[in-house]
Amino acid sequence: MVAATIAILVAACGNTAPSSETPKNGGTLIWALDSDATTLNPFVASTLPEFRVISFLFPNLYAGDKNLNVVPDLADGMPSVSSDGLVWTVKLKKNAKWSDGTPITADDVLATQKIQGDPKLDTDYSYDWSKLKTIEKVDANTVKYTLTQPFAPFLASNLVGYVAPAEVYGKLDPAKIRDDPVSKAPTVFGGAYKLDKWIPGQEFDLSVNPNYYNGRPHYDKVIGKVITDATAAANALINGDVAWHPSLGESGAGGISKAKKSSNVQVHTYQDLGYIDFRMNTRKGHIFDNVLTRQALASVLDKPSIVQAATQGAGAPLWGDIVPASWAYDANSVVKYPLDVNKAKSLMQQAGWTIGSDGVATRPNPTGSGTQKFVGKIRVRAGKPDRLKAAEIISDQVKQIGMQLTPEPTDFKVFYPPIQKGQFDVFIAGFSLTLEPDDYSTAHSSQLQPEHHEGQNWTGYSNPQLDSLIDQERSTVKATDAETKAARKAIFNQIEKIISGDVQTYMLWADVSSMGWTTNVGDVVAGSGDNTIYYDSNNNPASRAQWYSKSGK
């Protein structure tokens, strides 16, 4: 990446250490929400809108903190873990309660992740307990782990999320829990704060928890208002209306520059757990099959002159599946492929590529009789402006080296489907990050799909030394979370290398999100980069409560 370039992106103005006045209990949050949840369920929630609301009503097991390291929230200390990797053991806070006084307990836990875990569950979302062989109640406060195998992603993929109180949602059936009432209007809190009402398409009240483990949160009332315009919801920022704006950055480089001038305006703007990458299909016959191929495609693009022109600034040059904002980024581990016209049409020629006189490059045909042209389709999401942007722009830049590549905006029903079915040449895409980095289901050569039933590695590539080292990383486990991610970080600096260097994807950019507070809101504080993740989704539902008006409204 070009330092500069990151040095701008990720400056901001505002806030970024805790006011040194004291906090105050009073006032009304207002925030912006994007769009209406469909459900408050933990257990059914899927979109980002529906997390953020249940943020604020639920607790979390494990969370990120402001670098995003996991931290306890309703546990009591980290996990112990055995010697073997194989047995991890986690205490609860002791005086923690539900919104209605009963306690929270180890069989809030078992409950929550039994259901989780249950192959009925009606959900969108995706939950993952294989390799977990018993969980068990200690006691009240203690619950024990066992895996059939040392995990290292246990801690951020399973131990990091919300717990649900037992006696509502352990006493439904899951194939039936998405339409049950409870769905639409929850009952028994634990987070901060607890629900008063639901207004459909309008907004939700909340109010103080006064049972909430962490102590009272500052504001009295939580009020999350609809705004599905992204101008209209940074201009409410901008005016006052709204103390909080999670999704700024949806309103665009003129949106956040608006705000950022705004003297009543905090912003922090930065590199998101999230990237957008060309997926190329690499299996036989498809013209992406040789390495030396995609090796050229990677060569003949300008990767910063496409970024900066499709995101205008939202978007950070990205080489490998590993984004900036997580511990296990390196930015040495990655092979980089400056732009190099030269070198792009001699590695075409090795791959078996000539161009043609209508300058389109044909190789006799791998699978059959005759030759087969370079024509290929970029199937990208219709309503995403960046990433259509992007594939015009490598449409045209291939056309160099004898790629015809058109792009072919599809609405989004129907747009993984053929993907999945490993029918299609490249797509653009987004995928949205955890705290954990492990890239097993979209690099391991078992999470092929259509070859197997499950996984999201879509481009037919299989490497039996890199599914060795995710499989490496994946079962080093140490006794320290310090001490695994040392370790792991070094096996994955050799992951890098060979998803980067193979161009297995070739990665587009980081997403870069900013978010706004008016400068009424105290104790706003930024982690590493001017990070905000945090605050989002449930990554720490906890650091919300810790917000004031320092006007006291």
The other form holds:
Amino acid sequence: MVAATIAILVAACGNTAPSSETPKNGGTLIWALDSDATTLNPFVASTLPEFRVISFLFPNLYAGDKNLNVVPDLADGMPSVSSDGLVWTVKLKKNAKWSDGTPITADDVLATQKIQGDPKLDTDYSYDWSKLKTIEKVDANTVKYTLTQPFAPFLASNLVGYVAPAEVYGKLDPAKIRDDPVSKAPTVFGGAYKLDKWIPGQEFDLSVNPNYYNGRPHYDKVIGKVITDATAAANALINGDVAWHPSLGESGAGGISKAKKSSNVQVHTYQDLGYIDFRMNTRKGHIFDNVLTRQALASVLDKPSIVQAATQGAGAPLWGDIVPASWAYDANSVVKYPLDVNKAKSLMQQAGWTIGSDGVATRPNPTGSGTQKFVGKIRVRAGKPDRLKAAEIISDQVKQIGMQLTPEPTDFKVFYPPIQKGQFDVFIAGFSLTLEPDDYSTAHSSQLQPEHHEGQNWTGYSNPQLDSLIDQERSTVKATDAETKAARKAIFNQIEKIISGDVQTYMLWADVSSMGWTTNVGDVVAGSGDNTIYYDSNNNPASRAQWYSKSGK
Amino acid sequence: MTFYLIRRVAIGILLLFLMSAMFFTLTRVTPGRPISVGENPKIHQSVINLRLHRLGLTDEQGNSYPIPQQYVLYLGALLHGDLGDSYVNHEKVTTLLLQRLPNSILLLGAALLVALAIGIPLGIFAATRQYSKLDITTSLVSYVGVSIPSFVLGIYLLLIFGVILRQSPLHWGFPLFGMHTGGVDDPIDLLYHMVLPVTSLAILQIAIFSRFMRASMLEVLHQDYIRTARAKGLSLEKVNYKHALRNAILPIITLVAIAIPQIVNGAIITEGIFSWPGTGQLAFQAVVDRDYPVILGVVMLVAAGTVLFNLIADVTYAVADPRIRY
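In place of the form predicted on its own, output the structure of the form predicted in complex with its partner chain.
Now the complete complex, all chains and molecules, led by this one.
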């Protein structure tokens, strides 16, 4: 199932109190989409705009609440987990129905899992059911999952997500599911709304689903308008042409501050679930193969000023790979490297590098005869000005310790193939995180690429102590979600110490996002840290059913 | 005339054939695959093979066809009116084009009509009153119009009429984005949404048409037969609008013939600014996504349109000017 994240934001400020008015039914919610969807098939969908539309149409088994804790949605209560952590039993709400009046049952949950788990499913979205041994229907409203081993991320990664009607999707061949007409025109819905019309490139017209299991949503209609220009979309919010703009942050610092100044708009700005980092190739023979060299890099860079200059305030400096928005974040667990050029120079010396007369560091070639010069390229995506700016500043600052790194802007379509083959020095990339903070795929040695066939640990970093901690964190399952999180957080703290201390990757910043609504939308509630992440995409579609139009229009 | 037509059509087909070969090869030799494995590292190889096969890039076993063979397959499908499948939308390119084409024709067609309706009379008016204050003003304004790219104009129109005026106490202005809900069902609402994009496109064309019309009209007005007509005692109106205009309009026909295929192309930037769901926006998104079949589809459509409308322009010449014989 679609993964979503659970998180607690650090700063507890800016909560918006629910409106004192009584919510009323009626009106149309027009919202801004930054690009068109290519499919409305939940199994095929892979982009944010697609999930944003689909989240209105399909039910979610579990969701994230305003503080990003997992809460039941279609499920009736939290899952009961056996004492060995292997058997997870989930009950569904009784009387939940699809838009055609047929009941939503365990069969639908089973069929959804079966399609997602099919290795031949044609999708660009990555579903991972490898820890599931069996899935059984206990009765019409109860599903039992048996796992191969205790697996803590199961709740947020596998149980938070949509359920699709078995009657419609169960009949399709997963390898050809993309081309079925139902991908463009879904017929049965279980979410708060039904699709009336999709006008390509223009809009999605939705109307209320009278059978919605959480009760009638307040707005009669929901229209997703495709507005491709970020500035036009921000102005459309200020003008009141759209009532909700989930990607307000895309319009830049100017757009956000203009929206904040407008008396017609309510804006929430918060640290999002995504980060940008400077990922080095640590394999033997590469310039960053020594931990001391990486620590030298961390000590010569002035992170706060790089982040401020590159993002214009749309990024928060980050030291570990768990972002502040996550419940597993602990500011004190990370090792920070303050700016210290002398220390950086001495670390370079200890690593065996000496700065030559041309200002470039050299060392005896570790994989052959002769010497190796500290010369490399920073691969950075073209069309991402903030990352390019960061690459330029870094390239300039590291010259002080003899590192000659040249930014190399590269088109997205050809960006990853050399990285997946291990043929790179450094790359700057963005990672969108799920609500699950597990860093197994980017840090565990079993996830090394290209050494193994899958995984995103492209750096070549391998540390048995880290592997063991990650394995431990993933297998810690307690009786309740709160107990599990508390136990895992203690292990995450040790993991972050290693990752940040060894500079497994040099973290740059966590994304700062903004969302805006017109003041006519009632009952918009922010969580801690002013976050409204839970309203986005399929994190918690049910929460949007609480919104209402104050004017009734 | 018949022989001329056959020859022109044959040359046109050859041109289209050469262009398709050129663009096809260009899109195939550009680095980057239509399926980016980075998006889902777990995707099954058989699914990738199936997808690439459906896109006409490999055989069923996943072996890549050589580019010439891919081109022959493409050409075969093209002859049946099939422009291939979009890499991104997994839909026929013809379907995607048919969804967007009416919107572009509506927007750019309206802009062209407005430009003709204003530009031509303005040109004639200026030419018949050469060096008058009105002529100088028209010339100045057209220079400015020609100099401003339509996307710059679009942004300013958006800022003034879509933002400043609407956010001012007047609360008056035009919408910021293209067609509204039920645009097709509600013509008045549709017109309201068309005002800004049509204006931003038409201003440039008004400037061009009026400049050309003025120059062409002036050239004709100084010819001997016009003086003769005046000497015969014909009224100024009759000389200007019957004798001079018919000859002066010829170059404009070419201009319009070149402008019409652009309607199919859409206005990439203007459609982007005003979120108008036309072929321009489709082409732009296709370029961003490297959706080659769609790019190729739009290019081929514009190429075919250009060849066709140039032919129509040549035939129209013969109708407008009986002296022209082919």
